[in-house]
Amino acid sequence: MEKLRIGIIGAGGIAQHRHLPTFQKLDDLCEVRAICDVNLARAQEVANSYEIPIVSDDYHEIFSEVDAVCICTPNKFHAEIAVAAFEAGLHVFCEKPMALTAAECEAMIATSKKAGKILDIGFHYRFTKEAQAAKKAMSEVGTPLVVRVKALRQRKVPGWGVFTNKELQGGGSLIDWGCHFLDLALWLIGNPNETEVSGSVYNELSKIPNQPNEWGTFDHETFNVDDHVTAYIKFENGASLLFETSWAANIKSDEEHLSISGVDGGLSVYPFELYTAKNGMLLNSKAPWLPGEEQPDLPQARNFIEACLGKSELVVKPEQALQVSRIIDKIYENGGTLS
């Protein structure tokens, strides 16, 4: 069987903890052949760990030996790196968001679609059991009237790695974990059109001085990332999102929440339920039992194997990408800036 050979670029804990391990594990379809970092002594280390024949600190050296990237770098990077691999024939999965701006997005989807190499971006909530639970029950929804969706986090600011360098990631919370909610919700209802987008950004929390934090430390003095946003956006077809997110929420406990209200019916995500009202009653249903893998990182790299060897279509079109960060800029642009 053809073997998809594959090049990381970013040696970080995204691809030590995600990537790396989830494509060994499909060594049937792929084989990890190349690493690549700034930091040639971490991407040395990777490599021996994992049996990588090929490292590097330069990742145009690594194109000439590969089929396809995975892009683990921080949020900056994404869209230049992206193109150079277009440009050099190579299919790209890149981890989310797609890029720092929606016109870095459009960039990196013009380049594939010229190269007519496959873009894939890793929203890996659609993967959960779950997701795909409710992307099957979505006709027992009907059209879709009010999406509702908390990606919340009792005083859990990643302190650690790159999370809070705006130049880096290009925000917080939002950008950084609300994304995958908010990608989810679109894609559940079928991505229409977004017509009005409003928000607020907020940073008061983190800018306190000795601030309890569960995950690391950050300096309160420089936080100039979004801990807290939230979200009102209308589509074409009459719907709304309610969205909030935040890394550090004064609440009882964190919350990840996705319910959909339609005119046949709703459900609830994590956990799913379907609620409906048939026969002249209200039902509450709970699946004892769901179809599919307990973690979402396994179909999602087999999707985009697969996608690169012509043997399936990608679950996240890069279009559906783009309007995630489309909105995402409308939310900063509205939200107010932030000191």
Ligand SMILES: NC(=O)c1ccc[n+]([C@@H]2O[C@H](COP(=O)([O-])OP(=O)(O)OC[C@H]3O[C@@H](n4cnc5c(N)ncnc54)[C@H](O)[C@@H]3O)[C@@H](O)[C@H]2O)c1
Given for the second form:
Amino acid sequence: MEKLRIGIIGAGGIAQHRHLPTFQKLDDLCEVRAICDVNLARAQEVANSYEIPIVSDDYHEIFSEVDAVCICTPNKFHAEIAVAAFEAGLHVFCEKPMALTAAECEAMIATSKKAGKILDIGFHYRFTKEAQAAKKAMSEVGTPLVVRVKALRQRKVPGWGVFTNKELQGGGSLIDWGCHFLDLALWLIGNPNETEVSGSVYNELSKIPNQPNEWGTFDHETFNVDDHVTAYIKFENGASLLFETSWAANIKSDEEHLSISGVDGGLSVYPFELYTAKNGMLLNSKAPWLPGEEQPDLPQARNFIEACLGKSELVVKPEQALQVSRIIDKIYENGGTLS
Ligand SMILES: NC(=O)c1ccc[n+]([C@@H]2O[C@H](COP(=O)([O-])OP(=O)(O)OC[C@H]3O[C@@H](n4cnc5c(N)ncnc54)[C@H](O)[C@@H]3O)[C@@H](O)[C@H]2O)c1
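Taking the form predicted alone as the starting point, write out the structure of the form predicted in complex with this ligand.
First the chain shown before, then all remaining chains and molecules of the complex.
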């Protein structure tokens, strides 16, 4: 059977902890043939661990050796690398968010279409068992009315790597973590066009010196990304989305909440529950078992590879990922200026 030859670009955290082990498990479908990092020593070290034959510090050099690339660099380089890869005739899996801005996403989509190649974005929450169940159960919910998202962490700013670097990442809690829940909410309700977006963007808490933080340390003086964001989004079909995300909230405990109330019923994604009214009764259902895989990494990677090989339809459409970036742009534009 034909195998997809993959090149990894960016040999840091997400490449080492998610994509490389996952592609290794799917060795009947793919082969990681090349790895590139501007930090050549890191690329070489990872190549040694995973027995990857081709190593480079310039992504252009690996293009002729592979059929697809997996972009695992900071957000700032996603669009540039994706466009170059399409121009070289390759398929692209790109980590989330798709790019720094919607304008960059549009350039990525235009070149992927011109090249006739797959463009997939790493919104892996869609491949969780609960999200897959919720997508199926949307037929019980009927026309969606109100969507609620709370992606909140109690004092857990990721104090390592690139996450608090505005130049490299474009923002903080919203573009980094909130984007997953925004994508999931939009996908569940069928990605209707947004008609109004308003928001508020905060980073007061992380600017205060000597704050407790469970996930590493960061410099409160130079901290200039959002750590807490709220938004209200209206859609052309009349639905609305109440959205809140934070890396560092003063709350009782972490929350990952996405619920939808529709005309016929309602649901919660984490945990998966369904709320209906039938035969004059109100029924709340929990699932004792859900089909699917425990970790979303494998089905996400399998879907990308099979889409490249022409065997499956892509789950995360690039136009849907563009909508996420467009809404993020609007929240940052009208959410207020951060110091
Ligand atoms: N899906 C998720 O939940 C999830 C989780 C973590 C990170 N991410 C995303 O993955 C991406 C990388 O994050 P990370 O945590 O692995 O960062 P990281 O800093 O650990 O690794 C990034 C690597 O890219 C390399 N790099 C930078 N510019 C490069 C270039 N032009 N060419 C080649 N290599 C280059 C760096 O040297 C570094 O080794 C980001 O877009 C981030 O948002 C996604």
